[in-house]
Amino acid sequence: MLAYIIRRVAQSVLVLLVTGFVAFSMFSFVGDPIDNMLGQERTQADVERLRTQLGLDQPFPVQYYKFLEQAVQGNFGLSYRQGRPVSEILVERLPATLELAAVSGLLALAGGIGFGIFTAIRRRGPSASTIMTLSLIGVSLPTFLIGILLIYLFSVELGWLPSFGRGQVVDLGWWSTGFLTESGLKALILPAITLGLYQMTLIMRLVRTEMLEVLRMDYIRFARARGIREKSINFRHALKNTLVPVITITGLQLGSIIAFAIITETVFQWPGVGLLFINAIQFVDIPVMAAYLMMISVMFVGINLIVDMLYFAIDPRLRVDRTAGGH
């Protein structure tokens, strides 16, 4: 077990280094930040002086090494646009993204697993058929289009929910939350549904497929022959074995919720790190772009690492195979 954890951690660190290198190298093609930071009255001397202050006159390997050295210490430099520490800006924006991702993840998990179990058990019923038909909307339509449709229906036509922003928030130290205000909760509904709908439909279909396969197993038939109640068979025997292969896919989907929140935040003007990244691209704010991609990479790799550990702990076949392979 320890050797497996060490190996996975080493692979995760390697992935982060490669991701950081690719992301940092791509930023050299998005434009010159000096053009946005200095006005038209600038002189060549002003350009050279600012380029030296920002370290842009140094070779790319040197810039990347300094970026990694500072990033390990939690220092991502100064924003070219705002002139403030990037870490400070991320701390201000991160609560909005994490709250949106948390609510969307809970919606995807609860709805996906619940509807997946229901459509598997009641697979011949009209309600299950209706749910499967409606789930095609979440799979087929792109996220931004779902958000626009929800805004049109619930904000423009019905006027029930706000179409943009985060609503009123309450500051709890460095953390700002909208959970404690009515406007904050209302503002969270549409973005959370938009972000979690696609993940929920994928999880639902996966759970349904896996559970139908498990219900055809011989030990399920044997349990029915022994007279065990159908409820006990479905939830104590079938569901437990269904969730083992679902864990990996679910972990990937939860990671993608954080990564793809950028689209939802843009549609709803949600003041999170995703919208911050879009604005940073427009102004060629390289420190903010690099910090955002590194932060998302750390979250994504961390979630996958946790999922791998859970998968290894839950599925005894992996432990048996690795023990046998070691001997």
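Positions refer to the first chain, counted from 1. No experiment lies behind these values; they were computed from the predicted model shown. The term rigid core refers to the most C-alpha atoms you can superpose between the two forms while keeping them within 1.5 Å. Compared with the form predicted in complex with its partner chain:
In the two-part rigid motion between the two forms, residue 272 and residue 174 are assigned to the same rigid part, each C-alpha being placed with the superposition that fits it better.
Relative to the larger rigid part, the smaller part rotates 15 degrees between the two forms, based on C-alpha fits.
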Given for the second form:
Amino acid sequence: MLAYIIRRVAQSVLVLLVTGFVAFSMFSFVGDPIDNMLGQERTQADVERLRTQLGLDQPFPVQYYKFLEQAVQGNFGLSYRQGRPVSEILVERLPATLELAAVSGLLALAGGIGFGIFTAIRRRGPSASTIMTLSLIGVSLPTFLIGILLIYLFSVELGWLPSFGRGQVVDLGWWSTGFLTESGLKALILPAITLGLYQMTLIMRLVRTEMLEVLRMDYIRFARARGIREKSINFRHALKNTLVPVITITGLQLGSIIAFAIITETVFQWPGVGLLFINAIQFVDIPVMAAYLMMISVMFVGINLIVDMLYFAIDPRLRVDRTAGGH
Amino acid sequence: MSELQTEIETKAKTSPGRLARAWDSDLAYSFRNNPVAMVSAFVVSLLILAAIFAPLIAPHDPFNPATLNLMNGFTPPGQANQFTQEYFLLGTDDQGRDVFSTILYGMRISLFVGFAAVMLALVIGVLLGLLAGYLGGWVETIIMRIADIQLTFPAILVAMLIFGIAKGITPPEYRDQMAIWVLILAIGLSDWVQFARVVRGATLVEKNREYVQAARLIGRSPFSIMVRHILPNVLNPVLVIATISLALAIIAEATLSFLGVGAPPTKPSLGTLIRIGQEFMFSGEWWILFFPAVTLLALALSINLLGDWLRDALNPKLR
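Could I see the form predicted in complex with its partner chain next, after the form predicted alone?
Now the full complex is given, and it begins with the chain already shown.
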């Protein structure tokens, strides 16, 4: 168990070092920072002085170490485009993305588990097969088309919900929330559905397959033979054993929700970090790109690590197998 | 030796031709008995042919400014324009470009980027997978560790990042010109891991088989064993992944172009067309958005269904 944890942590550190290296290389190879900072009228002496000042004359490993030191403190320099510290911009944009991701994640989880159980129990019912067919279409539709479709239906045709932006936000310290105003909540609905739909179909299909598998097992048959009520079998006996893989997959999906938020945020002009990243690519704003990369890799690695630990905590069989050397 | 030669020759003469044998194969049989596969194959071939022969089919050349007439702008589909009385099958966009023609040319770019990106991913993935599986040791450790690290991130994010870096390296005046190649590079490099993992797994199984040991005994070089002996035997799963990857690559390209980090408006792909069309959704010109979106959907969905069929048909467990 301990060896496993240490190995996983070491692997996570390796991933972070590699992405840090990629981010660092972006600074060094994509455009010369000196070019970006000094204008046309510069002397060789100016260039040399700035080079020494920025530490660019030092050997590569030393520069990389210094970069990591700065990155850990959240210092990525100034945005080429906005001229403000990148960390400041990120902190300003982060609440929007996190609120969107949290709501879509919850939506995907609740909808996915609910529909999954329903389609597993009513396997042959007409409504269950309708849901399954719809989910196939949901998987094939690209995220941005789902967003456009929803905007067309609910904003253009029906005029019920706003098609862009975050509505009114309330500042709680440095965190700006859209949860407290009516326009903020209204603005959240369409982006959250767009972002959550794909994950929901994924979770739904997973729950359905697992549930069908579990319902075939002996202990369920015995429970039925003992005359326990169908409802109690489905929800107390079967569901519990279905949830182990669901939790791990959902955890891993959380990372892709944050990544796919880039697409949803662009469709809905949602002022989060994803939109910031896309704009940074369009304008080749290297510091923002590098900072976003580092931030998202810390999130991904953290989520993966937590999910792995959770797996151990939830499934006692794994712990026994490991210590006994497997079978 | 010569006896064997004559036997082979007589067999070749008596056995039916290549086409007839292909028609009788298990794969063709399962294809003929699967209406979904047949319909999707029909749609895919229709779209690919339309894309290849776009210059012949397209009623207008949407990228030649000389043939464009701004008066034709916003003509609804199936109606004559109110000023010029010209007729457009699927209507026109704001600049008077025929939507049907832009879709044909856009599909060309989408399909080209998709095929090229999958080929790139396939070549890199198969090569690295073979090396990792056959050589083992530190080669395997390095290749598979890189694959693991890349797999931590969703492919679309990796593609965006590669696109951003490549864009930064190319000088600004070449960016629009290079965008298509940068896209291919970005999508291809984001997708090789799948191929490498599957090929490595299959190679690990194959390399202990007798025919590989025999080839090693007669002194063939590791390279020729990998390419001539192992490669043909691990190609089935590669084919399945390539088909599904093609659908994913086309969607990835459309997504990137839609986000404005892909094909430029001067060389629009289906994604770029959808991006352009989205602007006119609010003012009621739905056809500029609708037809490219439906084309993209038809393309991606039918390739996906074809991939699903291929996966089942090539899986010996399901026979």
